[in-house]
Amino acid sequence: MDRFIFLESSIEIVPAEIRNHPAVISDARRRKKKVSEILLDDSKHHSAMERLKFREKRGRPDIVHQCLLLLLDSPMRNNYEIYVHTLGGMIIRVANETRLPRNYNRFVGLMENLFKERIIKDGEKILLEILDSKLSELVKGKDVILLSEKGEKFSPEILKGDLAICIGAFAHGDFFKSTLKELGNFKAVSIGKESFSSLYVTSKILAEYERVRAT
């Protein structure tokens, strides 16, 4: 089965080095949660994030939220598996029957619960889970396609085969060399010369995927 993998996704719990910052403490108190249990969010913790390494790639869980909704809305969602690879190297599996909250604040609460419990179920069905896996294991045996502005021009023909379609889910910056190394023998492709948002790239590739696989 094909796989969509969101790489270096900007979703993480507030890191220890800024948990004492007033902006973080205030947000946690307002939400009646521990600072060690809330998601890092640039819109709320911007002042605290100034001291973080790679801060331009962090604190944007809204990006992966929007992209996941697209994939889960597709009538072809049973053709592929969905994974979220985080900046910290964590792997999250999202079952394709999952119905994520469309409201962003509810999504944040759900993900905070996932980071705490490592699994979200509906009865016996596992909807979301944190895996003890590596990115290299997800792409093993697959034709790995990396969406990158540095890649060659995209052709729909590339969407045939047993695929791992990899899309960055962060706002700014380049892929880490360690991430690219884990992808192994990948093919980098670009949908244009500009730098597009993760949401646009996902929507463009999904539309092409649906068209190619429906024929």
Ligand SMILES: C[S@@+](CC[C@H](N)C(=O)[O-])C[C@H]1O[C@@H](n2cnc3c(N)ncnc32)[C@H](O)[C@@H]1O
Second form
Amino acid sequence: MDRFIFLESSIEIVPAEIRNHPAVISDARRRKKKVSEILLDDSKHHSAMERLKFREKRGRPDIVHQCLLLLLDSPMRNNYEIYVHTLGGMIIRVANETRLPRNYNRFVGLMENLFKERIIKDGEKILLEILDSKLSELVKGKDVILLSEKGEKFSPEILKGDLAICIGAFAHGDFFKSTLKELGNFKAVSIGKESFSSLYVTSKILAEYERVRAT
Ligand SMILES: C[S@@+](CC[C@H](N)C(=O)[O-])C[C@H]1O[C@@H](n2cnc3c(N)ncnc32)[C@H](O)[C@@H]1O
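Given the form predicted alone, state the structure of the form predicted together with this ligand.
Below is the entire complex, every chain and molecule, led by the chain shown above.
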């Protein structure tokens, strides 16, 4: 089955080195949660994030939230599996019957539970799960397509095959070399010279995917 994989997704628990920052402490207090259990969010922890390495790529869970909603809304969602690879190297599987909260704050709460429990179920059905897998294992044996502004011009033809379609889910910057190495042999494709948002790229590629696979 095809796979959509969001790469280096900007979603993580507030890292230990900034948990004593006033912006983090007051946010956790307001939400009645432990500082070690809340998601890093640039809109709330901006001042605390100044000291973080690669801060331009971090604290934007809203990006992967929006992209997941798109993939889960598609009438072709049963044709693909959905995975979130995080900036920290974690792999999350999102079952395609998951009804993800549309409200951002509720999404944040759900993901905080996931990071704590490692699994979210509805009865016996696993909806979200942190896997003990590596990115390299997810793409093994697949025709790996990397959406990148530096790639060759996109042609719908490449959407035929047993695909792993990879899209960055962070706000700024480039992929880490280590991530690209894990992808192994991949084809980088560009949908234009501009650097687009993850949401725009996901919607564009999903529309092409639906068109190619429906015919
Ligand atoms: C990481 S972001 C934008 C990063 C951008 N370099 C910046 O600093 O603003 C969005 C993701 O969408 C994809 N993307 C953005 N522009 C693209 C383009 N022109 N063609 C194909 N994919 C693109 C890539 O997968 C990228 O990782």
